[in-house]
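In structure tokens, the next block holds one chain alone, the form predicted on its own.
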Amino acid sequence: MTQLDKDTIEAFHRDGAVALHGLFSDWVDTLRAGIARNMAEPSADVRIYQGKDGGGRFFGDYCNWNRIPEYREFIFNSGAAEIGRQLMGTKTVRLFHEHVLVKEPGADVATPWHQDQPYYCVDGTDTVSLWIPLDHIPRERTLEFVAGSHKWGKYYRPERFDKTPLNEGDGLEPVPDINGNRDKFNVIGWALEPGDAVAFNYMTLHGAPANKSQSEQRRAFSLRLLGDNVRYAKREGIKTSPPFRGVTLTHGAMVDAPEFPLL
């Protein structure tokens, strides 16, 4: 069992994001095989943004763990849940979902700055995503975070990755212009190798640039986990992403359903 050091856990709580180097190196081939299967057999909820002028695709899909055996093997056998438990400081860890994001060479759609939690049907502070790259990622193409933004107490308006709003008239304020005012924010990020991970809270603002490389792809597997104080949030009249169409939980209930197994 991997035991995280005190500084790593403190950085996660202070900044809302922390790099974990080399923890999942033994799982790179398994996850690559899973993503290949997923891209060949996408779900009905897949989103694909085609790059312009011959650029590659930005492929995103989620909630496939129950049909992609490589995903199941990683989620239940890799020790990722224990890493999440240590970071959150909780007794329990549940699977929320997995999310695969592939930027092929020349994929010119950036991942816009956003928080994850406003998209979701859950509320609470005991949350962690483990974003695991399966290719070398230099600093200039990596996922970035605004350190400490998970403590701002704000929900920003969710957008699709092509910058169209997920919901009209949701009453939320737009994400601030971080790229245009980088000197005003504490932006952090790391060069990463396959099998590294970045752990971050669902409320932490984050984004990533387009993949301007014409030869290197950027595959990433993101595992979303829930801790003790998270509750189901029924957002009337609001589209959530993922949609979780079959969940019958009531607002404020513990997130205890077959879709969210206890890990």
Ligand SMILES: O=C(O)CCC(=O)C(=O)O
Contents of the next structure:
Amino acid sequence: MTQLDKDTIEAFHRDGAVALHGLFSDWVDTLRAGIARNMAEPSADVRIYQGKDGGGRFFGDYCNWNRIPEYREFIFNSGAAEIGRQLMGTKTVRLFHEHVLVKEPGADVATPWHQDQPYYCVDGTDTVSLWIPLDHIPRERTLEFVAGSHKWGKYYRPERFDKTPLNEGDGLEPVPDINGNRDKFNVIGWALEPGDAVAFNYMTLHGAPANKSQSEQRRAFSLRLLGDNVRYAKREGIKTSPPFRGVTLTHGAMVDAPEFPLL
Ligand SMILES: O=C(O)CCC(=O)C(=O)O
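Right, the form predicted on its own is done; let's see the coordinates for the form predicted in complex with the ligand.
Following is the full complex, with the preceding chain placed first.
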């Protein structure tokens, strides 16, 4: 069992994001195979942004672990849940969902700066996503974070990745212009190899550039985990993403449902 060192865990809590190198190298082929299957058989919730002028697609799909055997194998057997548990410092780890994000060569849609929690039907601070790249990621193409933003106490307005709002009139303030003011924010990010991971809190502001490479794709598998203090959040009149249409939990309940197995 991998034991994370104290500095890594401290950096995760301080900055809201930390790089973990080489942890999942043995799982790269499995996850690539799962993503190929997922792209060939997408769910009804798939979102595909077609690049302009011959650019590739930005493919996003989620909540497919139950029907993609490679995802199940990874989620239940890779030790990722234990890594999440150590980072959060919790007794329990529950699966929230997986999210796959592929930017084909020339995919010209950037991932806008956002926090994940305002999109979700959960609230709490014991949260972690493990964003696992399956291709070489140079620093200029990596997922970036505003260090410390998970502690700002703000929920910013969720948008679709093409910048259309997920909900009109949600009363939330827009995400600040981070790219236009990079000197004012502590932006962190790492060059990564296949099987590395970046772990981040659902409240940490993050974003990623378009894929300007004309030859290299950028595949990523993001595993979303929940810890002890997370509760179901019913956001009245608001579309969440993922939608979790079949879940009947009440507001404030433990997130205990077959969709969210204990790991
Ligand atoms: O892969 C990307 O471009 C975005 C990833 C992301 O926003 C996430 O995993 O929460």
